[in-house]
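In structure tokens, one chain follows: the form predicted on its own.
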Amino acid sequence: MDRSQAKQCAKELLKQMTVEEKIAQMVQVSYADVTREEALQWAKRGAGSFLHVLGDNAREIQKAAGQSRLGIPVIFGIDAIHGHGLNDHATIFPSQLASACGWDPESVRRMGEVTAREVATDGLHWTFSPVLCLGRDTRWGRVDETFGEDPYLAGELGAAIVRGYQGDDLADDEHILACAKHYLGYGEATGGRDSYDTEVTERKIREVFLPPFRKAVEAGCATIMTAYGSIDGVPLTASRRLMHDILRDELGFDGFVVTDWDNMNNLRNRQMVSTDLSDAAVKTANAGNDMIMVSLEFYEAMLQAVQEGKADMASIDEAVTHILTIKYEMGLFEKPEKTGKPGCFGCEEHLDAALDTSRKSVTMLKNEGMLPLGDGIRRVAVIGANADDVHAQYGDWTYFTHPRPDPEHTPVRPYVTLWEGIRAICERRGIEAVYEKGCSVLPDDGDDLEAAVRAASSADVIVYAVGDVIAQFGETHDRADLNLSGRQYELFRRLKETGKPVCTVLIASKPLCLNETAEQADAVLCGFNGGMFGGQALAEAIFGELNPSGRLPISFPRHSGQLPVYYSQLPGWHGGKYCDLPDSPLYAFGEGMGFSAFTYSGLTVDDDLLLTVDVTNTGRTAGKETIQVYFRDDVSSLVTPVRRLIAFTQADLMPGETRRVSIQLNKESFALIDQNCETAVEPGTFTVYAGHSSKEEDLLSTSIVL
């Protein structure tokens, strides 16, 4: 059933509904926070959705919903953020941030497709993904959930995963609803403070934070989730300007909007903009929120508001119509339960997809001849807690962390940690491998630096894993200090004193201040939260079985006080740097290397905005290059970024091969948002760049006139 037919059916059903049934449709119940009996009561009352309920429990609730007066089916939602990770037998992919290192929309689309199939096989309909916030302040606890710092890259990858989740037909058995979140500007909250106020103008919203959501809407994203925080003091939950006027009227969004966790109650309890629950309920509905996540008080509060004449029934009817339309479009009235593809959990196809994404995420940031490890290596020492910690490798949003923290949950195979990956390759090659934790990521009485140094001293090379752990990121876990915690720096210094080559490997949720662990290392690899096979992919890169092709979707600060260090800075800073730090990040957006080397020449942009450039593999190994295109508005009516990404593509090149790469640009890519919040391409000269990263020294440039 297409959207227009579904909407007509929804309107007909709406005519049959009582006020109580309409309001119940707007309620989403968290199964983890009610008893079984309470859940069944809500289903019979006509609750529109449940979340965090799996398998037979979901089937029981759906059966109860069918016994309500109108038998309207329930939509089941789940936080399937990088795979259906709340199910311990599901395929767990790299985090969004790690997957973004691949700069590969097709890989991300496939990640969404596999996740959708496994979610559907659990009988569920909806994932609260993708996150389209931008990770521009890395103190924020949820940077791992983003596609990085750039609106264009986030938009391309976000649209790809939406297509993977939803497919071509929402009613088929192997696809589910996507949910673009958190609308809007959530990751830019002042000081990197989760759910805090974001001090930006509407012009900045339109320029930086809205574009990824626009692309998600254009890709057909069926649902949107509102953010916790506020923009310039106006809670997102209560902003009709953003939620209705811009999202629906301008972007053309035609699905339904769900609040984030308990947003309605936050209006009264935390943000203090509502006098009581009834007022909070009315503001939430009037702003354009269709479904109210876990604020069960909404039901009685809105019913009271209706009885007192304070509620706008048009807003309620509109919300319920949006919800019912999606339910009809999904075919839930005929077939309430998704069947998915029985037996697909952990199947070869899905594991191959996860391994492929992990491999594409590996990003080499430094190599002074240490890698790949060759035939002369007889003994490898693997050091560091995160080298053999599947919790750290998986990151957030798995069965270890949600819906309730469960760190003691027995890890379910298959997965491969860095230590396991290195050990397996060493066994095949007849190399001895040893492992010592050395020190914990967090302060721990069990640290044993001496054992690590002894193991390293008798090895030919050292692989040293650094990073963070679950207690240091996620919701409510923002960090003021991005330095490596515990004794990780101290252990690195001790390892360097052995005189053996050291490869530092980052297994972490976000860019951390690596300092000497990067600057004095012989090689640096970034894995972020690499999923089931993150350790295997990193090990393959270390031994040259994989030529790393990852490129950073986010910049690395040298110091927490240097933030923000995202590449698209505005010009005009007196001095251009802090007096006690270099003017550059440690590693920049787009940066990454492999065992190949690439050069650029012959950049041109013709009158039709067709960009062409010659790319040559000057190395001895076949490799993949990501060609990145940026521009600068040379003179404009407003201050504009020094560079902005507008296109990218990838090319696989054999050693010595030169390829003429063409990328079609469009005039709209050069637009700015003017003082009236209008999109405009101002006439004048523009500098167009193409090359290896966002760093000016990695780019060719040419001038065009528009």
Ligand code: GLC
Second form
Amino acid sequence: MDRSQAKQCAKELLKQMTVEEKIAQMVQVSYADVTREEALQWAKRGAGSFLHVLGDNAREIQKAAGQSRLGIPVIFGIDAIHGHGLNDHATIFPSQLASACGWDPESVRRMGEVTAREVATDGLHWTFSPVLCLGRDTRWGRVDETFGEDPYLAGELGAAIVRGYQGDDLADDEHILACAKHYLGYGEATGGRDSYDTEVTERKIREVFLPPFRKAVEAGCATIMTAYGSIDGVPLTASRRLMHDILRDELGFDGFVVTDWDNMNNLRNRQMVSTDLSDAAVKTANAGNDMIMVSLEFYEAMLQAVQEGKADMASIDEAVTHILTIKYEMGLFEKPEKTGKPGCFGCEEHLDAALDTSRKSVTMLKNEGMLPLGDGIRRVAVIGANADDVHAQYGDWTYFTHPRPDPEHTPVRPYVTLWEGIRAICERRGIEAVYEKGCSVLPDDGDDLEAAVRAASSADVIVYAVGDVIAQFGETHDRADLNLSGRQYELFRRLKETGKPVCTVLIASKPLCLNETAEQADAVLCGFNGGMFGGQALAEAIFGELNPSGRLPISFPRHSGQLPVYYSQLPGWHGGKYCDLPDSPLYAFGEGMGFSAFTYSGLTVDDDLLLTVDVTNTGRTAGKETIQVYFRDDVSSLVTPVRRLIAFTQADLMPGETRRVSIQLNKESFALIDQNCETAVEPGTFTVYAGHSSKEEDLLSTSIVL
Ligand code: GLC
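If the one shown is the form predicted on its own, what is the structure of the form predicted in complex with the ligand?
And the full complex, kicking off with our chain again.
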């Protein structure tokens, strides 16, 4: 059934529904927050959706829904955002931020496809993914959930994972609905504060934060989730301009919108823009939110508003029609429970996909001859809590963290930590390997730096893992200070004093201020939250069994006070830097190296905007290069960024091989949003860049006229 047929069926069913049934259809119930009896009552009343319910509990809910007067099936949603992580036996992929280091839309699409298959096999229909917020202020607690700082890269990867989740047919038994979130500008809140106000204009929204959502809508994303916060004082939940006029009328979004967690009540309790529940309910519905996540008071409050003549029945009918249309299109009435592909959990195809994505996420940021570790090595010392902590390696949104924090939850194999990965390779090669935690990530009386120093002193080389733990990030966990916590710096200094080569490995949710642990290390690797095989992939890179090809999707600040340090800065800063810091980030967007090296030559852009550049692998190892294309509008009616990414591609090159790479650019990519919020390509000269990273020294440039 296509969308128009589904909409027709929805309108027919709507005619049969009472006001109570219509309002119930807009309600989404959190199974973890009500009793089983209450959940069943909601299902019989005709609640439209439940979240965070699995297996037999979900089947029981669906059966109860079938007993309601019209028997409209329930749609089940879940946060499967880097694998179906709330299920113990799921394939756990790298986080979105780690996966984005691969700059590989096909790999991310496959991540969505595998995740969808496992969610569907659990009988569920819908994931609250992808996050299309931008990680531009790394104090924010949820940067790990983003595809990084850049709108173009986030849009390309976001559209890819939507296609992976949904496939070509919403009724397909191994695919599920996607949900582009959190609409929008959520990660740009002042001070990096979660769910706080974002001070941007509509013009900046259109230029920076809307493009990834546009690509998700163009990819057919079936649902959108409203962000918590407010923009210039207008709660997103109550913004009809953004939730309806721009999202539906301009972008052409035709699915349904779900609020984020309890957004309706937040209008009244946190954002203080509603006098009472009915007012909050009416504001939420009128703005264009179709489904109301866990604000169960919505039901009675909206009923009351209808009885008092304060509700707009057209908004209610519109919302219910949006929901039912998707339910018809996904075949929910014919088949209320997906079966997916029984036996797919832990299958070779899924595990291989996770390992491949982890390998592509490994990003080498520094190597002064230390890596790869050669055969002359007799003993390796692996130090640091995060070298052997699967919780830290997984990051957020897994069975350790949701639907309730459960740090004691027994981890389920397979997974490989960095220590386990290094130990396995050393065993194969007859190299001794020792591990000492040294210190915890958070201050801990049980730290034993001496034991770590002894282990390091006895070894030929040191691999030292630094990072953060789940208590330091996630929703409501923003950080003002991005320095490494606990005694991680102190331990580095002690390890350095041994005089042994040190490879620092970042296993963390996001860029932290590495400082001396990078500046004085002989090598630096970044794994972020690398998924079940993150440790294996990092170990393979350390021993040269993997040639790292990751490129940063996000910049590393030298100090929290340097933020924001994203690469697409505007010109005009007097002095261009803080007087107490260099003008550059510690590591830049697009940066990353491997055991091969790449040079660029012969950049041209012809009159048809066909870009051509020669890329050569000057190293002795085959390697993958990510060719990045940026532009600058040399003179524009508004101040525009010094560089903006508009295209990228990848090439696998043999040692010594030169490849002529061609990329077709399009004129629209050079547009800006003018002062009237119109999209315009202003005539004049533009500088086009191509190269290895966003850093000027890594780029060739040429000038074009449009
Ligand atoms: C959470 C998050 C959102 C998630 C939803 C359901 O609070 O903000 O990303 O999908 O609630 O768990």
